[in-house]
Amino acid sequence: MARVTHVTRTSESLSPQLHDYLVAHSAPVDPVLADLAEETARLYPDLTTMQIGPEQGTFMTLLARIAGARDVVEVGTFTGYSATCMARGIPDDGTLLALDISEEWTAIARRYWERAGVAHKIDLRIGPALETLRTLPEGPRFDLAFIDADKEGYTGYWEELVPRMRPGGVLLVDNTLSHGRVVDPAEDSAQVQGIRDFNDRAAADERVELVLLPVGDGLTLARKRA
């Protein structure tokens, strides 16, 4: 039985109830993965938001291993989570590229990347996500790839991986139903607009094929056409 949580963020539109049951009925939410969760929930209490939650982690890690993936970016890292789950899920060969802005959120990362053995996979860079994506080569490199930053970038982020992702390469980006706020006229955030502006645009692109899904609080899947 999963030792459940609520100290992530849980699918929307799920009860506490039904949650614990989906929850229950995955994969095993290991002690690793728990702590670190607790861990963040402890330290930045009004971040919680920002962590995904066992079944989106457990659904990367599937979907990672699915695809066959062994070269895998995320934009956004925070304590680490999403990273740890998708490490899980490449072979011990395999890399992936972590950006994030913040030594002291990543610090608790690197901590518990050791701990669940995968911090040799994980090559972590400190600084603006969209300028390291742009030192990259520009040919086609990953095989998935995770956007989970501030959603006013998220644009300028999917045009830099796109052409970076091979053929059938998976991209994921979160919260893209902004909590529901995306169909409310009143919220006119530079956040909220932020998701729109992207949502429009990724539907638009005839690069992928995608469908958002509501897993956690909203979560684009597209693949990259060959």
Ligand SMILES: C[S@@+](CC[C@H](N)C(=O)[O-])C[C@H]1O[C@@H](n2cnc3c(N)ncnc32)[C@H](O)[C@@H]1O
Given for the second form:
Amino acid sequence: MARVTHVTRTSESLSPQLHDYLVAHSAPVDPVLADLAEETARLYPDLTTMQIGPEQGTFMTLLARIAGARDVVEVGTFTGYSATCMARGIPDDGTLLALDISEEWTAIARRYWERAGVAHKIDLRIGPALETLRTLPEGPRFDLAFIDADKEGYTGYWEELVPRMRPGGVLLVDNTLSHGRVVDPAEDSAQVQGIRDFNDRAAADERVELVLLPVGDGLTLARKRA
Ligand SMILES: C[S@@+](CC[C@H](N)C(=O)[O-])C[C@H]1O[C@@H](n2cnc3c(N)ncnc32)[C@H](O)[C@@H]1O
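Next up, can you give the form predicted in complex with the ligand of this protein, since the form predicted on its own came first?
Full complex below, order starting with the chain above.
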């Protein structure tokens, strides 16, 4: 891999103070999302890192609007934070297909989608996401996709989703830096290897233009070529 960072600027690594500052100088997190984050942390204190952060949520709402997205798919919904953010960025007659295997976690999501006034846009399907994706008609139908489920499955989700994206459609993929473990030679877990395999595949995929951003735990942003 070519090493370019010795001559070009690197991204900031965020201290907790800098992160608080950044959140304070972004659009305020509304009470529904704040309550959802708080309830998730109370019920599942060990799982809080599953949920995207507030600045990433705001970014995803804005991105959905900027992209003019109408039809969205999410792989990995958990308690519904990211789905709420994207659903807010699409028009009232837009659709968000949300895929997850957990009835328990998505029951919480459903409550917050009602409170946020976005429940009518969201079609939640419970089951292994790869199987659900394979049942969808082939051909372009989505404007925006977000992958945030089991890391070993990322490449499979990508291969099902890219052909189903409209030209110019946007794909977002979460955790693509894996808390820095992607560059740790001693790290050989299936999850991290899944992310590495995905990153290699996506970076070489000529169907998309792509950038891996240091947002949250690494957020890959790709645009399907027209
Ligand atoms: C990191 S969490 C998603 C967080 C969510 N995007 C948010 O912002 O709150 C990952 C989710 O993927 C789901 N998941 C794991 N394996 C899956 C599979 N094979 N098919 C569908 N969902 C799966 C888990 O149940 C979990 O809710």
